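In structure tokens, the next block holds one chain alone, the form predicted alone.
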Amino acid sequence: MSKVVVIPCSGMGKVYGLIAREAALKVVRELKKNEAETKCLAYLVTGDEEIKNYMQGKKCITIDGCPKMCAAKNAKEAGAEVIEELKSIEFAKEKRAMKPGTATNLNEEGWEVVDYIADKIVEIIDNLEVK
């Protein structure tokens, strides 16, 4: 099986796109560094021809901080199979974390959010592995 490509927002000066992009960093450096990887979102937004080849078909997870759910329509734009569109503020109001901390920095609320999320891809991509 192919790697499972993370996507997560670029919310910059956005808490929920930190949670999100550290909880893609946990999964692809961490949890699943063999069976998982990340992409960069700015190249699916611009278009890059080099990425948008590299996407197609690639089973992928997105996860966005905000209701635009920029990661999850430009992953589709660019050919990939999402299968999962998760979003860190619904993960956070799950946690009961609704003040996981700033832009650049998370406390002990946020970070606990990051590993909820993570545990929560490691999960899906366990799933596709039984397959």
Second form
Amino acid sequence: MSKVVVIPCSGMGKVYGLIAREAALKVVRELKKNEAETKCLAYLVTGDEEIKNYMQGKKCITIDGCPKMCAAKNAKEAGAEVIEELKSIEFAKEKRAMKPGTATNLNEEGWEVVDYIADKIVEIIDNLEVK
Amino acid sequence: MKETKIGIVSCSGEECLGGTISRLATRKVLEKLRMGETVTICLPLFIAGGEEERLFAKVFPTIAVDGCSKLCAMRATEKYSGKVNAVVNVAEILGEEKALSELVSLKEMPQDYEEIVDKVANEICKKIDKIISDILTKEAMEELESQGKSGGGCCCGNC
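Alright, leaving the form predicted alone aside, put up the form predicted together with the partner chain.
Next comes the full complex, this chain leading.
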């Protein structure tokens, strides 16, 4: 199975963008190094043929920080098969972590939400492998 | 000067250190160095968002901050909204090799990262100052021109 592409929104204006970014990095750099990878969302936005060709049909998990769902929309636009559209704010609510830091830095609550989302992504990837 | 804000569109590249530095330097400019003078929108909104987002770079003078020489922030902004006024390429400041290195999480920042962020943030500020100076000069020229047309005198006030 080819690697699952995890794409966070990384939104510049909100803490939930930073949480999404850090969760994706934790998965691709630590927890699922061999099974998952990430690609720059900014690069997807350029619409370059190289990245569009790469993304065609790739299984993809997106993590968005706001209701505009930029990561999910851009991944689909690039031709990926988005298998899960996660929202970092929903995870923060579940953890009752409503002051997770700022768009620049996360506090302890913020890092807990990062771990929580990363674990959820690992679970999704594990389920894919079982199937 | 008419109230003008400078728009900063930053890459936040997940794949390299340059993206992380772009993000942190942009945040520093927005929050500390040029608070109130600058605004941002998320780069991916150009596709996911509506007209409002695409109008962004048409309405505001815009600086693209890019982490590597792919210059995604600049290219995406120009594709959807029009020419940017300036570009800050982190790879030119850090060196391509370091900018493309894989250190990306806030937890893994190199010891000297604050210094690097400051360097990039200062570069963004220089571009902001230049844009504002250009706007002021243009406004002054227009003012002089309109005075010249209406009054027919020169700027010394005696003619």
